[in-house]
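One chain is shown next in structure tokens, namely the form predicted on its own.
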Amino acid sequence: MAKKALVTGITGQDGSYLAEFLLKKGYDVFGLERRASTKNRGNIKHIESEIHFISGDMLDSNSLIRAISEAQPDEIYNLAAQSFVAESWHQKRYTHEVNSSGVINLLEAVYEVKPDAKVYQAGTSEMFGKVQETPQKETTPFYPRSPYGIAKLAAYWTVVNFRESYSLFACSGLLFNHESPRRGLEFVTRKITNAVVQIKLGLIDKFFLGNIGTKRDWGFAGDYVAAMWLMLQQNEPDDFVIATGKTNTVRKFVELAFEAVNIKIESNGKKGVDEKYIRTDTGSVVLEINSKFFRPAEVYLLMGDSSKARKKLGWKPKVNFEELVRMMVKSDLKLLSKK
């Protein structure tokens, strides 16, 4: 008999990767989906059929008791969140609801339903925050620095006494950043290879970002959801950094994407809100920094340790850093060609 996962979050980026990931193991996929007057399925849309899907909302615990009774689910996958970092400082309480207390109603409703399934709660790097040692690991110290760290922090504390106060099979992958294609537009990786492509096809002259000093562990979304799956195929509950060990800053993946489609930037030299990138072969602004986008709280360097993923999951990156760039200024170029 095949394996049930309920996968919540399953429209999103790591949600579409994981789906495809367990069809591929055989098993029947259940996505809780929030009610909508419009479908967001763009990102399942080649495996839409296959999946079974549960009307329910994080912060409705009959609707997730109900979900996990109809599913009975061998592993649930909890993806859902107000992921978007900036975001959060304008939606505190909302992210705090549902990052947070949406993981109470959950592993309220696995305990009450379902008390053998094996959950996977997703964590961030965020957690790190204001770094108290690199490379940062299972043990480091946490200091978040934004409403969505805070509330990501306070989910994976509910997971450490959900697992030791009922012995559920519950526990936390520490994903530090990783993209794809089907980054949302909002989130500055994709922000960035979407604009280089639209200037490239002469869409746009000219984008903005923040500080693009900042220094993060990149890797490939695709690559980070088998590390989810094989959380839950061990015999006990633990908790995993999982990163590519290497961080580059921003401004670096900005001249990667310019070169993916052969065009010449250079800096003007300075540094902060009056760096700007220059097109050489016709001397025009492509790049500006505005200190709008710059976070109330800035976290400025994060890099993860996965060696203890490494050893026990035998856990390993596939994708580069270079390669993702590439991959996902291919994927924008093809999609942005065709409109």
Ligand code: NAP
Contents of the next structure:
Amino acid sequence: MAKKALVTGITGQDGSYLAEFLLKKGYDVFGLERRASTKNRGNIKHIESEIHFISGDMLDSNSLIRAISEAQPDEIYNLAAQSFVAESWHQKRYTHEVNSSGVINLLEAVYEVKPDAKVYQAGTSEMFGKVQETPQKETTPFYPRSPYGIAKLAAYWTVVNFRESYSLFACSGLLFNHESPRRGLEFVTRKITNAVVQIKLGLIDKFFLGNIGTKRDWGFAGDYVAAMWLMLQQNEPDDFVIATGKTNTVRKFVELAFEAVNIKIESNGKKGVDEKYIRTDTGSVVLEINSKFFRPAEVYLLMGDSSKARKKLGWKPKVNFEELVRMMVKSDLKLLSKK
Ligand code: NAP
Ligand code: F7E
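What would the structure be for the form predicted in complex with this ligand, rather than the form predicted on its own?
So here's everything in the complex, that chain up top.
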């Protein structure tokens, strides 16, 4: 009989790649979907007919009980979240409710209805925040720097506590930034590729960013969902860092995106620190720094050490940073040229 998986956050970036991955493995895939005035299935349009949708919300315990009762899943992947860090300062309480209390709601429902289901919780490198060592690994002390990071850290400890209290098979993946052509437009990578392509097509002259000196360990979302699945195929539940081990500035991402559309930008050697503008080699300003996009507290450097996952799960990333940038630019070129 086919295995059954329930995926929360199925309409999001990771939910869409994970659903594809599980369908290919022969799973029956159930997706928890929030009610919206207009359906938001753009990322899963191509597999929509293969998914069993169940309506529900992380804030509504009863809907989670109902979803688990209906799906009777062998595996549950909790990807649902208010995932935009910058917004978490504007909606602190809401972010905490969805990203932390929502996890309590889910784990209680699992314990009540299907305690033998294996659970994956979407943890994050944002829990390392103001990093206490580099590279960051499973044993690195946490120091979250945003309401988002704080809520995710509370959820992480909730997972540990359900494991220790009730022997639930629950794992947290400590995933570093992962991107794709399906990334939301507000996240920096997609904001850059979308804007650079618009500049290339003559649709805009310039765009605005905040701190382009910050560093992230960026991987490809399609590679990272495989790690989520591998965690639930182990005999014992455990937590794993998933990362490429390489770090790059936002500025470097900008440089590679312009390079991918053959626009030459001036290199002034400042590498994103104290820069106010970036110009092309012919002098047009294509990027302006705007303090509006700076965060009240920043995470300056993330770089993960995923040796534990590489050794125990046999996981490794396939797409590198340069390939990721080119993939995203190419996809936005196709999308925007059509429009
Ligand atoms: P995403 O694209 O923003 O997707 C978030 C998903 O959560 C969407 O399907 C959204 O549904 C759903 N959702 C939000 N609030 C909900 C609620 N109250 N009840 C039910 N569903 C709700 O995020 P992502 O990039 O795929 O990330 C997936 C998970 O991994 C998130 O938990 C995120 O925090 C975490 N994470 C992401 C990264 C990364 O770099 N991408 C790294 C580490 C951890 P709607 O479509 O209805 O809005
Ligand atoms: O910012 C800087 C910004 O919003 C990356 C989420 O998936 O990964 C993601 O969180 C960096 C930050 O992602 C702009 O200040 C500069 O230093 O793309 P981001 P994030 O905050 O790292 C983690 C692992 C998650 O768990 C989250 O769910 O880029 N930056 N200028 C900017 N960022 C944005 N968004 N917009 C700017 O204009």
